[in-house]
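Take a look at this one chain, the form predicted on its own, written out in structure tokens.
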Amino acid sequence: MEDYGGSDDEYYYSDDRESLDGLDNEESDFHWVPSKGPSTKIITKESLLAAQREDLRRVMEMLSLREHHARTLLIHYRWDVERLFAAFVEKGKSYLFTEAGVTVVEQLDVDSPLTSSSTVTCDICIEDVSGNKATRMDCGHCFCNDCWTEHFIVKINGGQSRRIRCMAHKCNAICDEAVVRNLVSKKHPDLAEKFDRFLLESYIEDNKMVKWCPSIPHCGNAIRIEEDECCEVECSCGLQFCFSCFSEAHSPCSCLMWELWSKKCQDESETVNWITVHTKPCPKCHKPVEKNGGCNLVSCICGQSFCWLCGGSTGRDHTWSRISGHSCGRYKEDQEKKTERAKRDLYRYMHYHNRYKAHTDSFKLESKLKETILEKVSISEERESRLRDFSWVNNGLYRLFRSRRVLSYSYPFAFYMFGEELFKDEMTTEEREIKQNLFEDQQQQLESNVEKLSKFLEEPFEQYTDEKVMEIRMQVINLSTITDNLCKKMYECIESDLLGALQLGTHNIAPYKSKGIEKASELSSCWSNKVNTADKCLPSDGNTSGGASQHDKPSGSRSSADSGCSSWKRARRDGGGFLDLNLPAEIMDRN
């Protein structure tokens, strides 16, 4: 189903302003608990750099580390800061240091520093250096600049740019990041812009719980989750999707299931309805067949013949009275199963598309009554009437939306989930056929109290009088509350009693929410002044590589005294230009 509430002007799953509070009211019990804020934020290019920051600071303060070692662990364990603290209290700071490649400085014999005066030979080229184009890593390893900078080129261009590790032989260590930048700027800016982005871009790139918005055109937003990762969000482009496949809102489908509904509709919605009028299944292969000519012996492309009246096989040989080894009027059960077999399977699938695509072309259509309804609401507030307060209807046609919506994605649910596709040896036959009962009779008591709501609102209330109107107004507020209720239950049984009972634990769906798919909140680029100024308390080590900058800046940051609380668009480039992370780095590439 294509994306309707995504527009800036359309209400219905937007905020809490518009969400089912007009409910709570003298003729209904039901009492709308208000929410906490949006569990999901929208990273935009001004927040990125903050949000790293903050996993940034909380593991270098953690740990004591440099950001250029806490960026290495926090890549390695995919920036989840709480998985990572928890192997650190498993397996303790070694362990966690040796399965990240980090190597701290104090472990380091710094007796011999690196000076103009002295001479290094560099293992790489074989060839000698004064120690000044020489650059010593954290590891211990020295080689000389050149060296280090084709070793680095060759990563950043392989796309190996966020974990560079050191050329020695079976040494794992990270390369410190501001040695990358400090060498590779001096021949190519370019590169040396392009490593920036891409550390800045791990954060969105390598984290589970932060991914791009897939917009098309690209809106330059990600969304970052705080909790479940199978959930559905609503960017502030207005595009709604599953978290989990990129897809669009499909609970209570689960991915696997939406990704196989979407292939086989695309395949097959297009012709079904050709298939079922002109064609025949071969009683062998079960394909397709079209008679192209008067005689009812035809022949299917895999060589069986069978006669075109009753779908039987047959031999070739025939003559004006009867066809070799076939007669209509005789019965056979293992072949009409075989012929039938093709002909349930194509039935099937029609019923379930039928009925999906319906609710989906109702959801189309009423999506386009929020103009008519807003006329009827106008009309009615200027009349001379008791009445003043219209918002029960706002909140039925969000309602009748929201219930629409989960009707017509439970179809392609069941479709798979009681046929012999994806759980065939999941369930008895008597299991299947108790449980599809269940979950029919709750999807039929759904979809008789959403086409009631339907109705109801689209009753022309303008005309009526206040009594009339009022009983409208107590159907629209009661059968909202039951879609509610009838929607939560169906979910209760998925999860409960139909995938909950699954042995293979592989289909997940996004949980229903009775205000609809949340609406991500904008993450403030203003931190705290601890946050911007936390890496001035941190440990600072010495440097101790010849070709690397005195200190160790964040990437692609400014320097702490103007990283204040203005809005941050760009990040400078060394040479006076803009790099604009406003696009994922692959497009960025392109132009």
Second form
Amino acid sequence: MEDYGGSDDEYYYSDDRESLDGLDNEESDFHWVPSKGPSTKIITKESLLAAQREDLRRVMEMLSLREHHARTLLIHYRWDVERLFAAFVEKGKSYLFTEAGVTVVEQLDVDSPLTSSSTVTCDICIEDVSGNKATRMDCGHCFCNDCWTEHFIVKINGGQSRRIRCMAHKCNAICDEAVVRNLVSKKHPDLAEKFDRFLLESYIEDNKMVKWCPSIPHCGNAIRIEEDECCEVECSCGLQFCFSCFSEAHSPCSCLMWELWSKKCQDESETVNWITVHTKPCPKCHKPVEKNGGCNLVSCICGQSFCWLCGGSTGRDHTWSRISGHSCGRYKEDQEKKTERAKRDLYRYMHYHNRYKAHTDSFKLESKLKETILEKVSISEERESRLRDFSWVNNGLYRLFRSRRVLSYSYPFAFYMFGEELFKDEMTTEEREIKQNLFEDQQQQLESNVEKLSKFLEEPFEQYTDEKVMEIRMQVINLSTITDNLCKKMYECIESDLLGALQLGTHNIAPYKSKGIEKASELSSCWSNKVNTADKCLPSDGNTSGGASQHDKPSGSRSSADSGCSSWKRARRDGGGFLDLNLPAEIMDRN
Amino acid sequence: MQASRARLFKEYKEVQREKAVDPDIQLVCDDSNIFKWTALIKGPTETPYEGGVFQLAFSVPEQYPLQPPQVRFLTKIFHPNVHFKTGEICLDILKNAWSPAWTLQSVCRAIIALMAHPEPDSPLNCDSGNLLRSGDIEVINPWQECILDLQRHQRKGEYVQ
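Pass me the form predicted together with its partner chain as well; I've looked at the form predicted on its own already.
Once more the chain from above appears, this time first in line as the rest of the complex follows.
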């Protein structure tokens, strides 16, 4: 889908605006303008080396360094090449090297080459060894090979192989990885492999712009982002997740809000609240007792009787006026307040949770609806009808998924935004009320339009006349545009009016994208600098229906088969496919 | 294992040779186990520990010198960086700043230096750390004096000062 569109606004409905008469637009010329490649890249096991080499090459060229020195610098600066260059410009080469533990030997000391005839005293094992059995590091410290090897083995097994320092006291220098590899492989080839793997994976482990895909079972991919750390991405395995916190994609909730909400939904905090509101503890066994009717003398299963009003233990006998061994009537304000508050909090939580759950359930049901709708489309296309272009259904369905998702996550957001858990001291009661009304108005508008869109898409349009279908088509197109705009507005409201005025640092949210969560493209292992155009979805002959976009599958779902192109414009039936001259020859041949 | 034994044996020889050179440190190896050592160190001058003799227990790992020895005070000491009950020492060279170039002898020197220059900001003994931070060094003196008095009574002249 991405490959056909222009700007956000034109993205979905360009073909519909051009052919509102509903006639098949087969003869119109189609100009495929490739969009800017996705800013998120998938790094597979194969392309990991290429990705790392790219950054290493830049640093090696810029600072005229050997590979292991460049890697040491990059690990120290967490593979942030720009930050490394900035430090180089601001503070100079020597600061850069000292800070990262890089010792660049400008000129080897001619007086002290290690030969087999010379002997060296190793300060570690306190042995005299011949020169060919000792190694001098860049920093100038020299120890015997056995001691170096043991040192490296301990560090690799301890998971510190990315930055193995020299053994000398207070020497900050990082050991040459070639020396490490060479010495370790003689004794433990498997450990040398482990060392290489750690160095390679450092590109992911130490890099804040690259993270492993959190899929279970793990797909083996990592995702690299180019710009903002606060974003949502989709891996090629189909998992959509928040890049900041690794949980399912959850905007417009901030990561902190989502973490609290997930915990609240999973643990028994609300069960505890219910127990507080509806039960009283037995004064003898302290088990919660619910009063299911009758008077205020309550009996626990342990046999203890107590007064429901104050919770005090009593005798078993009672008259109209009093319970034996007890008289209460004193007003305990604290207890009353506590119960009232718990009751209010519980109802508030239930309000938001019910709506969140309702939209999440609708989202799941609508995901199943996709197959039904596509079936309707194929039936409609087979009919003898003037209408051939049903891309509006795909677009509408996609917009429904996207908006439904935004809507469902807007409830946990509202729960925390206007509750007292996070922003108690940030707003006055009046401010909170004004902001809540503003937000809820937008939420309501979005909700009603999403429901309308859902209703129109569920219509059995395959049975309708062309006129009726045209009517539905116009409604779906309009509602799709409206819901998209409402989603944008809601995000703007959250970013500027709600969170903007508060702790923006703590509560960042992934920006709204009409196109949906960006699907990461594979980082090519051969042409690492170019966008891998081989993955582009080229329209095939006679592809009339196509699948709805997968961008908004429920989080955690996997997609395998339904990756066909959507029917933006159908390819001409005369076999004239579209060629991209930038594609490598073998792919051209395949097409 | 073999390498660590060889290294410890060399250190043992070195200790025998240096006995006269450094009278503040007496390192003794366990007769039956070369991985267990005991040290007696003198309290540094111009500190609350002056005049005291402190016993340290060394437990050397099999991967020594690549990994640091475990050291603790057997003698009670009131010091910000020493746990009052267990005698555990908070010293960087015994943790993350360890280098295989260190020896047991040099570790003892580092501990003496720590006694003379405590680090109240990373205390294992919070009371002592707080006193030192607030500048109440005079309060530490009587504390340590009490401990040293007890120690002298218990020792009955076993160790030459």
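Definition used throughout: the rigid core is the maximal C-alpha set that superposes within 1.5 Å between two forms. Numbering follows the first chain given and starts at 1. Since this is a predicted model, take the numbers as computed values, not measurements.
Core-superposed comparison between these two forms: the Cα of Pro252 travels less than 2 Å. Core-superposed comparison between these two forms: the CA of Leu438 stays below a 2 Å shift.
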